[in-house]
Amino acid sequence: MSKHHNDINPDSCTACTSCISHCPVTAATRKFRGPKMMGPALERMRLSQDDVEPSLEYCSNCKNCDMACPSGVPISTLNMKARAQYFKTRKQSMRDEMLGHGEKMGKLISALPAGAFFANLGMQVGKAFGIMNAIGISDKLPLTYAGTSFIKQFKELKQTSYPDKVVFYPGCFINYQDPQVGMDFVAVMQANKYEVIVEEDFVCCGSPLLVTGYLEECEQNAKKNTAIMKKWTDKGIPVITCCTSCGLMLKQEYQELFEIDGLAENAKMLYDATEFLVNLDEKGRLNKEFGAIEHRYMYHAPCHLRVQGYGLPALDLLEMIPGLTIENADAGCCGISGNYGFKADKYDIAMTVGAKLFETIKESGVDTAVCDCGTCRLQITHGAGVKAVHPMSLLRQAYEAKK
């Protein structure tokens, strides 16, 4: 359950030290002072001065001290908050300034004739000569350009009309990185007689920008976004993510960190995909013509899924696919949080923290990875050596493997 930022009150931390206990970074790294002395102990001082505390920036933003508080203190975004404070007087990195904007640079890409093979080029040579490292990016995890994005593809896609709709918020990874995701979100609807609407008009949901520290502008796509949901919400038309962290930041982050009208009733029209699935199979909904896959998978729950506490759509979704066989891997984050595993100062506290799920997966003896969010599927795929993919993706295929 998300708090209105007015509600947050540091004073109702105990000193249990539960989300000492829970924090992956902490547990990774001794520079992190950890989450009960960055978030509720120095909130209480920073109410009456200016305290700066270095390490700080060794939080992830991964959520997990959030769900192990008992007390209900959003942790994670006390620390967000102090650190859009410190850089009120301070200025971000080159490397910040770049990870907080991502979708500017995806933006100019999909603009460009053939955009994204030159920044993948790019890329690629900044690598070579040691480029991104000298910026702070690391450059051991990869990250490349679609050729084309979702929004240029699903423009391109004819869809059969139905007198249910949702709209689909892509956000900038489905757009510019992996948009087969949305193009599978969009033949899972239609296969369950929904059309589906994409706002070219939504904006990055502010997830990166609340990271590195830019409050305000992420608090300026927050309006953008709510304005826009609320066009559509108001008539009773669902909004659905297929990220994660899109998803928490849209649902439950704004509410934390913002005052804007409309935000706890968009919240109420809000899903993930799977989780609108289930749903609709709980109202006898869902569409379970399903072809058999005979496959073997193994499933991550994002941090910035299970923080949301809806369950684990996904596994129950996938576990109704005749011949697919999929296990809950339950081996805590995979250390990638957004943009903090690309941070080269951070690349090897993120993998130390992914170790556990790295290792789950190749003793698995799986060839394939189902997750969520995409910067943990990007993780998995790196720290494993096994594919990934959303559970969309397996969706989609069931349901052709039926025609």
Contents of the next structure:
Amino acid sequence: MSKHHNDINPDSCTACTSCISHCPVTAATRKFRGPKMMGPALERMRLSQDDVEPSLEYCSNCKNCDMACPSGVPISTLNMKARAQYFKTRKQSMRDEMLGHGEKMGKLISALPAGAFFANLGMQVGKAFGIMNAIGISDKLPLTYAGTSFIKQFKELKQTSYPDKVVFYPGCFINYQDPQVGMDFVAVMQANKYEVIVEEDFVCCGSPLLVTGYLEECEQNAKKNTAIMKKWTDKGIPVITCCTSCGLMLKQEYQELFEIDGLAENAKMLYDATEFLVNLDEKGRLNKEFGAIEHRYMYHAPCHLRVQGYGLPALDLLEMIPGLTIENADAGCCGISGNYGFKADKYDIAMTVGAKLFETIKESGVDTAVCDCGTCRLQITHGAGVKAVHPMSLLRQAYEAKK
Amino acid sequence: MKENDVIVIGGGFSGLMAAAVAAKRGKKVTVLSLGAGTLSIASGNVDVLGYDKNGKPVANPKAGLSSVAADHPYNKIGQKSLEEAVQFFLELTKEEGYAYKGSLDQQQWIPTAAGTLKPTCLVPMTMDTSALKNASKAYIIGFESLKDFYPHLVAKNLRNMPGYDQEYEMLMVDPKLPAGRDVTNLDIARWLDSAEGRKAFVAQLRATIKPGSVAVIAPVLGTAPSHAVRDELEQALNCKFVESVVVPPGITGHRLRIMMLNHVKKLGVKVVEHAVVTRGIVENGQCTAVVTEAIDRERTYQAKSFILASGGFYGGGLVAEPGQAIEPVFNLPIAAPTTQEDWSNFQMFSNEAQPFEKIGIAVDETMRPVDADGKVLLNNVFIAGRNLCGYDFCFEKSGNGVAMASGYKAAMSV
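What I would like now is the form predicted together with its partner chain, since the data block earlier showed the form predicted alone; can you produce it?
Below: every chain and molecule of the assembly, starting with the one above.
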């Protein structure tokens, strides 16, 4: 069993305050008592009694506390477990019900003819009549559904078959909101002589469920996804994500939270697309026939990537494209942290957290940002007023520029 | 990407110093870092040698070097490298626009939040006390609701300190922060990062502070490694501020860390965050790679040389177990008293060092690890910082000095 497993000892915390100093939510609001108090300090109480600390709702699960901790305490996971415990005896708000179950909405919309059109129209109407705000969802951040889901588009796609195969885990955001990222990923893999398999039975990774306290539902999803992934990883076929939060959930948070057969084995074969491609390069197997992209970009590293401890492979890849200039914004959390910034009462905090990033991007004068995370990209466009693309989209563009 | 000249294990002061020096020498460097370390919550001062082995204050750090024990890291690093390290660091701080002040020839005694004096060697300009020493009267500025800095306590004790026996007047500023968790110095520093915070600060003090005066304040003049906040407030109030040393979170340490990170990134150093290095791959006394372990799998990082700046017991670079201390990456031998009961001096406040503080890795003069007979164990691995043996940083006040100089020496040896 991994030493990171869910047998978390809060006494590993030496109360050094490093997590508080690096918590972006703590910096943005005095209402949050901070990760040390919420996580390890109160965990000791929770072990003996049902202790409720109201400011727990302010934790965004962005994991900057975990990154700052010198003692390896998974502070944010302690917070999420405590949140789940809180909701064991209480009911979530309609807002949390909706934000936690984005997949339900996506499924419904993509099953209806012109569903996305009406859903997006509905959001406009909802905004106009103040319905969104009334249930506690900020109407300032635009969240639109794609006309055709990734799964549908993928089914129409004719791939070249290759002996090397990977399974793609699209996740809800790519499937329903931003299917182009998935399609670009498939194109990039095809350019590298890989055939992409997509399992229609994959369900939401559970990240939005976890942060809204639906731990049991999250576990159900974990069990489903784990079983499907195991079918492939047993055969030595890797599973790839293009969403760093999905990747973190599948690889790490499942193991921190649940005991399910196959978790550790799957995790060994789970890759973020950018890391997978960098590894191909190390084996001399990466197609480097990139055409030039004469353009300057600013990169934002999602917190849920940084915490995975393997650096920023997107930068290593994009630096290979001739003509392309990319700078690391290195400006901390964007604030959105999954569905946190969509909550009406957290919207201002999320915007304060992201302010440094927005300013860095604006000052740089770039017209496009690059980021591996879907909701980060939404937040960047919202806060900095520039387009934001996934690294896969630029790689595809570079391959096509060569043709 | 994973091909490097140098891999530095550890992103604390010694690791970042080593990365900066190696990168300046044209090396391709990657830092594998875990946690934000002691650096970000400490005082950010560079203590070189505050007290000798008998606990007597050292007036001149350079002269004091002759008094340290034979196995002290300074005796491996050598005075010349220490001097070069100081020079390198002072230039780095100037280049980054957040200059430090001091020299090996002069101990600086700076005020703490308890009103005592702490010996140190290099301090950020915001902690320069020369204006205070020349003033016949000074203010001590506190903040309502801040528990970590009481002006009355500072004044009461500081008055009894040599060179600080001037008249003090206490002033309180009310940041009117919204209710919530306890207020720390970091909260005040963030308040002064904001334009409205600075405006309110000036408005509350303008009528009281006499032009041309000096004020002692907690290290709250902004969170960034920059003098912008200090300069604006000093100009608006025509008053010179002297920041004191406080309990964690110490903002000056946070500034030092940000400055070092900014600097190494400009030099093209890659910093991998949250990287847990678990072992090295060694063949015939030569390390070819180190391995990180995340919850998903291991990853391998190759390099020509490695600098192990993984910290002491607090940072995880050394691990204490029943009966032994271990160095978990290379499993290097650790010089420690054989009986564990002898690790501690049970008289906690006595005038003697703590044996456990001196536990660590023994090195040769290039900072390579050696065994008990002085034989080099790894040809291309160099040790820097808190995992070195032979010094009690807390007792003698030498922590960042050893970190800075050993980081420098290790990076010059690669």
